[in-house]
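Consider the single chain below, provided in C-alpha cells and representing the form predicted alone.
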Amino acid sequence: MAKLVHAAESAKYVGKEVTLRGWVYRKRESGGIVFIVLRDSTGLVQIAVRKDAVDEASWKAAEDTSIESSIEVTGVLKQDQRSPTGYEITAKKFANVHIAEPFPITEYQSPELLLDKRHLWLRSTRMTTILKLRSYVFRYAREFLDKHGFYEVTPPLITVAGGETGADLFEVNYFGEKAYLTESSQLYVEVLIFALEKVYSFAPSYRAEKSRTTKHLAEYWHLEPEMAYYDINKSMKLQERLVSYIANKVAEHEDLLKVLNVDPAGLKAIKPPFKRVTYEQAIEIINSKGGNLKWGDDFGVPEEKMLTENEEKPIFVTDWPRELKAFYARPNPKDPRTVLSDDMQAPHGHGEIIGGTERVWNYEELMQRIREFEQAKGIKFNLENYDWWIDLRRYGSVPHSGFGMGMERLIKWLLNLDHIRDAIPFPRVINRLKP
C-alpha cells in the first residue's frame, strides 16, 4: 500500500510510490496528459496523469476536476526541474474527493472582492503564508515567556469594568445586566500576581473605535504580561527581549519570508537595546519634520511615520503626559506632568505595537488619580464595578508593571504587511462583521 505523505516531503521519496491528498492548486492538458499542481497544507507538487498510464476512471477524473477541487493521487513521485515544483509524480490512480464549482477568485481582484470571499482568499499561498508564520508568532510568544518564568492566566472576556479608558466598548446583555467585551485584560491579570508573581494572558480584546486606519481593528489577540516588583525600566528591558525574540524565530523561516519578499537578515538585526526617547524629544522630533503637535498631543498616523520612518529597529517613547494615560498609569516622580509609561513604535511607520506603564500601587494615589480621570473626562466612575481590583490596594499590595502588545501589529511590522487586516483569518473592522 502507497504511503501517504505530504507535498514537502517529495525529497524523501523520490523513486517511491505515495499517496498524496490535497486540493487543485493549477490544471492544463496537453496531447493526452492532464497537469495538475496539487495544493496541500505544507506546499505544491506537480501530477502527470497520462490517458495511456491510468485506468478509464482515473483519466475521466483528471479530465473533469477543477481548480479548488479536492483530490486524492497515487503514483511515483520523481524529480524533475521542468515541474515548477521541482517535483511531478506520475499517476496511477487519480480521484476527485469533491468537484469544486467554478472557483470565485481569479487572478486580479479588488480588495473588497477579497474580503467578501474571505473564506476561499485563506487558500491563497499569500495568505496561507502568513497564517502559518502568525502560529510561530503565538508559539515564540508564549514560548519566550514561559521560558522567563511566567504563568499563562485566563481572565474573563466578558466584564462589567473598562479597561484602559472605560469608552468605545462594545456592550452585551449579561442576562439582564448591563456588560461589555474586554478592551483589556489587565485588570484581571494585575490579580494574579499576588498569587503567581509573573503572568500573562494571551486573548481578544475589542474595541469600538470607529476607526478606518490601516492598523485598527475592532478584535484583535492581546498579550499582557504583568510583573510583581518591575519598574517601568525592568519592563521595558523585558519588552525589547520579547521582540527580539520573536524577530529573530521568525527570521529562521525563510522559506516563507521569501514568499512575502521580507529579507531575514532585517528581522535578526533587531536586537536589544532598543532606543528610548522621552515624549517631548518625540514631539521635537515630529515637530522638526513638518509635524505640528503640542505638549498633550496624542500621535496619529503620521506623526508615528515621521517618528520612526528612519528607525531599523522599534523604539521606545516613554514619560507620556498624564493625561495621555489611564488611571492605573504611575505619576512620574521626577516629572509630576508625566507617567512611569513607554509605548513601543515599529519602525517604517508600522505604528505602536506595545503599550506599558508602572502601576499605581498605593491605594491613596490610585483615588487620587481616578479622580484626576474624571475630571479629565468628565465622567463618573462607577467604583462599585472596580472594588475588586481596587482591593488589591488593601491587602498587601506591592510595586508592578505590565504591558499590552496586539499581535497582529506586530505581525503587521514583521510582514511588512500594507494592511492589519491581512494579520489575522478574519478581520472585524468598522465595516465588516462576515464572513
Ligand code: 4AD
Contents of the next structure:
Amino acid sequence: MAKLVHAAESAKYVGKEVTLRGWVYRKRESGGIVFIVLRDSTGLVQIAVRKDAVDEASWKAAEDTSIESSIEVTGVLKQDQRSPTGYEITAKKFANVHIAEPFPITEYQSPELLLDKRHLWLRSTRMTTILKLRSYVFRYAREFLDKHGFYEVTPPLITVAGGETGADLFEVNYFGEKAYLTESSQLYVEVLIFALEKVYSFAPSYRAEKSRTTKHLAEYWHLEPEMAYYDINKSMKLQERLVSYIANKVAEHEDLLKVLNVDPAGLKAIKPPFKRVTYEQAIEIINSKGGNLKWGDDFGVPEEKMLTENEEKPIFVTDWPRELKAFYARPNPKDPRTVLSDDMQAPHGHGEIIGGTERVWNYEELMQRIREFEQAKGIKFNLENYDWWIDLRRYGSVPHSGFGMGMERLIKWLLNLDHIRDAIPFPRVINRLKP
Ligand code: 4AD
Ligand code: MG
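Please supply the corresponding structure for the form predicted in complex with the named molecule (the preceding block corresponds to the form predicted alone).
Now the complete complex, all chains and molecules, led by this one.
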C-alpha cells in the first residue's frame, strides 16, 4: 500500500508512490491525458491520468470526474515545472469517492450568492486561508493567557442578567420563563475570580442590535479575561501585550498572509506600548478632522475612522463619560464625570476591538451606580436577577478589572478584511440565519 500523504508534503515524497485524498479544484483534458488539480486541507497538487498508463476503470473515473468531486489517487510523485503546483502525480489508480453535481459557484459571483452558498464557498482558497488564520488567532489568544497564569472558565450562555444596556438581548423561552442569550459573560467571570483570581471565558456573545455595518454580528466570539487586584492601568498593559502577542505570532504565517495580501511586517511591528488618549482628547482629534461631537456622544463608524485612519497600531481611548458606560464601571476618583474605562480602537478605522473597565467593587457605590443607570434609562433594574452578582460586593470583595475582546473584530483588522462576516464561518447578521 502506498503511503497516504497530503498535497503540502509533495517535496518530501518525490520519486515515491503515494496516495492522496481530496477534491477536484481544476480539470482539463488534452490528447489522451486528463489533468486534475487536487485540493486538500494543505494545498494543491496536479495529477496526470494517462489513458495508456491506467486501467480502464481509472480512466473512466478521470473522464467522469467534475469540479469538487471527492477523489482518491495513487501514483508516483515527481517535480514538474509545467505543473501549476510545481509537482505532478502520474496516476496509477484514480477513483471518485463521490462525483459532484455541477458546482454552483463559478469564477465571478455576487457576495449574496457566496453567502447563500456559504457551505460550499468555505472550500475556496480565500475562506480556507481565513479559517486557518482564525484558528491560529484563537490558539494564540489562549496560549498567551495560559502562559500568564489564567484559568479558562465556561459561563452559561442562557441567562436572566444582561451585562450591558439590556436593550439588545435575544429572548429565549426557558421552560416558560423569560430568559436571554448572553451579551457578555462578564458577570460570571467576575464570580470566578473569587475562586481562581485570573480567569477568562471564551464563548459567543449575542447582540440583537439592528446595526447594518461591516463591524456588527448578532453572534460573535468574545474573549473575556477578568483579574482580581488589577486596576485599569494594569489591565490596559495586559491588553496591549495580548494583542501584540497574537499579531506577532500571526505574522509568522507568511504563506497564508500572502494569499490575503497582508504584509507580515506590519503585524510584526505591533508592540506595546499603544498610544493612550482620553475620551476628551479623542473628541478634539475627531472634531479637528471635521467631526461634530460633544461631551457624552458615542463614536460611530465615521468617527472611529477619523480617529484611527493614520495609526499603524491600535490606540486606547480612556476616561469615558460615566453615562456612556455600563453600571459596573467604576467612577474615576479624580474626575467624577468619567469612569475608569478603556476602548481599544484598531488602526485604519477597523473599529473597537476591546472594551474594558475597572469594576465597581464597593457595595454602596454599586447600588448608587445602579440607581443612576435606572434614572438615565428610565427603567427599573430587576435586582432579583442580579442578586448573586451583587453578593460579590458583600462577601470578601476585592478591586478588579476585566475586558472583552471581539475575536472577529480582531481578525478583521489583522487580516484587513472589508467585512466582519468573512472573519467567521457562519455569520449571523440581521438578514441572515442560514446556512
Ligand atoms: O464593549 P463591549 O460591549 O463590552 C462588554 O461586553 C464588556 N462586558 C466586556 C468585559 O468587560 N468583559 O464588547 C466588547 C467587545 C467590543 O470591543 C467589540 O470588539 C466586540 O466585543 N463586539 C462585537 N463584535 C462583533 N459584533 C458585535 N455586534 C459586537 N459588539 C461588541
Ligand atoms: Mg464597547
